[in-house]
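Below you'll find only one chain, the form predicted on its own, shown as structure tokens.
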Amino acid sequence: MKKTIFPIITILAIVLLIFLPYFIGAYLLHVLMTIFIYMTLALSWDMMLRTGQLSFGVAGFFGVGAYASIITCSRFGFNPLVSILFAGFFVALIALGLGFAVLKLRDIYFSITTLAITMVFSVIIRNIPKLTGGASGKVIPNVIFNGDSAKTYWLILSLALITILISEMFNRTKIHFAINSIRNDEIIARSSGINIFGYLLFVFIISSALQGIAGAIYTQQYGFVSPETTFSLDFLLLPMAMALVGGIYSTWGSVIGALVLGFASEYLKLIMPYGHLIIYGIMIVLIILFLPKGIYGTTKDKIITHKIEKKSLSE
């Protein structure tokens, strides 16, 4: 029975989230699709550090997948969602070449090497300005869908959607056994016969290629680019931030998180326009203090040794 419930409980909430545009206003559901552009970037983020590895490139991959979205656009005639498909592949191909050299890397180097990349994106963005538009930026005629909120939501939510679904097949199949085995000890994991840079490769490209995606609607979205929001190191510390709260090493965690922060985000903008920043700050040091595993690890920690406790009773 009770493994029946949470599979009809997660498709009424599909359904649930696909009719929403009939029933709320534009405000919220452009907060919502915020919140699953942020979702993506964190289970994106998550997946990576599954491995052990530690990256602060998305903003980086962020940055490229909507330039590579808005350009085919603007100089090539790509079509809006033609465009974002390129986008992904486009990156998942530079992910791939990076692979080679930055997945040698471990622990702090790993994490700085994926930093300055994001840098040197933005510097190579502005150094070709007849390409990009510089440090100006570039401007599309049209948004996608031509401004249709609904149809636009849709497609955000399809995306994190997907991005859910192969978050729980790293978890449910045995890539889960092996990137776990990787992060505790790659020379066990080495000796186990996992292809240790193969897997990190593959994971690499995956994130990276979602974090492409997701650039690419974004820019889609608004229907401009510029190197300094782009690549905003916000792409890269909110999702931090959200699957920190939520719970990291699962797919819920970065889910939960991303719910949590966002609305409470909106709500605290909302009643304090000026300061809401430093509760913002205070709130998400509190929980990663006090809930050092998370909103989802701690509850799923606490209702297993409750059934324990409940079970060694019973006996």
Second form
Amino acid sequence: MKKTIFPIITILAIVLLIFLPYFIGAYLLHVLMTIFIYMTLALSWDMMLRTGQLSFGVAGFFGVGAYASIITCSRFGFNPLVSILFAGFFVALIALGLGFAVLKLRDIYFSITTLAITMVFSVIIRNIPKLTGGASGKVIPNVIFNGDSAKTYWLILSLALITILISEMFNRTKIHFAINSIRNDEIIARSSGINIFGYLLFVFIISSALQGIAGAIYTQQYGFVSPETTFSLDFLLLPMAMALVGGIYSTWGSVIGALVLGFASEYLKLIMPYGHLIIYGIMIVLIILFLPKGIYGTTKDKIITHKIEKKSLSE
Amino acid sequence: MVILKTINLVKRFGGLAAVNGVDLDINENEILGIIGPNGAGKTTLVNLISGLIYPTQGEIVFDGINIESKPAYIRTKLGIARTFQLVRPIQGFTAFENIVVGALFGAKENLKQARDSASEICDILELKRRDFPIDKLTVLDLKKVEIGRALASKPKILFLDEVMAGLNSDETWQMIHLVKSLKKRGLTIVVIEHVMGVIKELTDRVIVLESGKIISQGLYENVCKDPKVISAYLGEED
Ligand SMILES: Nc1ncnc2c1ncn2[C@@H]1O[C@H](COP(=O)(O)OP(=O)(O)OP(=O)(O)O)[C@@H](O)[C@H]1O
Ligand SMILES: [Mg+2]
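In place of the form predicted on its own, output the structure of the form predicted together with its partner chain.
So here's everything in the complex, that chain up top.
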């Protein structure tokens, strides 16, 4: 029964999400768009974490994707949608090159290096003003779909759904066994026949490309990039908080985390224009303290433990 | 026929030569025992052959090809499998899933094939609590998971690094039966053990390592009487 209900719920949810722009107002739609962008970042960050690598490079790839899209649009006259795809390929290529260096590193060395790379990206962009507009940034005359928010929403929704699909594929195929083994014990992974570097590179490229595409779509929405705003560490810290609050190593953890923190942040902003960030921060800390595996992870654990206990009793 | 051969194999850790010029021939479908006092270099030898560390010097030839510079994961795919002296199950996976990993990557099977092979291996090993998480398993179960993951990669040669350690005599007998049945399936097996009874019962041939060198080899009965072996073991006791 559970097997038939789940696809039906999924299809209903997707249909509902597609038709949402006809039912809800511009403000709520905008909130959802932001949540879906962050959801994409949270999930893609988590994909890398599942291999055991804590990446601090999310904002970097996000920013490079944003710049790649804006520059190809304004300088080379790319269609915005094409420029978004280009941004994805461009970031994937950069990840491929960087991967050969950073994926040899582990633990804190990997994390710090990815953070440093983010800084390097923004320094490079500041220093080629002819192409990037330098420190003051760059504006394009037209935002994507001429500001049609329903179309933009569908674009962002597609990205989020594709990311969820990829994440589920990572969790249901051979890849799941590879990356879980790598995270748990690289020596066992190697001696079980797993090409560790190959898998790390693959996941690194996919997750970076998703971050790049998210950055591209996000900035196409506003038609503006600047080193400070586009490489803002918010694009790293918020997705991390969302994945942690929802539960790492899973698709639904990041999805739930993005929804909970996304709506909470909007609501807090409304009820207290000043100081909402403090409450927001306290909320994140409390959830992580009391639900160390996140909302989804803790709930799932409880159910599994319950099942095992029942099984042990019947044995 | 020789399936695996090492030629003047050396591994130095700083000044210490843990493996010091080992020439080893392993014949197809034999059970070879490797014994030697603590620190003799037995595990280091297995690490060198399975590719977790690279030799300072020397060659390793498997099935006619030189593998000493190939990465570990390639060697597993070629047919070299090993267990670990301290069991290393993958946390977060069930016993069954641990075995699936070997089949997926070592034997290059798809998910469905790997599940089938894993449940076949669970049957061979008589592993009952296959759907339990690792931390709910007994020592014997964990050893079986360790062997199961290695077997799932469909190896031609299997190295068992002290799989009997920590088992009671009943369980040890079970293991001995198991290893013998694996030989009947055509596998070449190398057992490293401290318990001489096990070596005597299982092996076709024995090699004695001391300070990284082979000091004696041959039938168990003869090796036991070798004065060099006796003094190596007596030397360990004082
Ligand atoms: N990674 C390493 N770095 C430095 N020294 C090492 C390393 N691995 C092993 N050694 C040393 O090499 C020697 C051989 O160790 P090894 O583990 O191969 O012995 P062993 O014969 O398996 O012993 P045991 O019976 O205790 O398992 C020991 O002196 C050990 O301390
Ligand atoms: Mg040892």
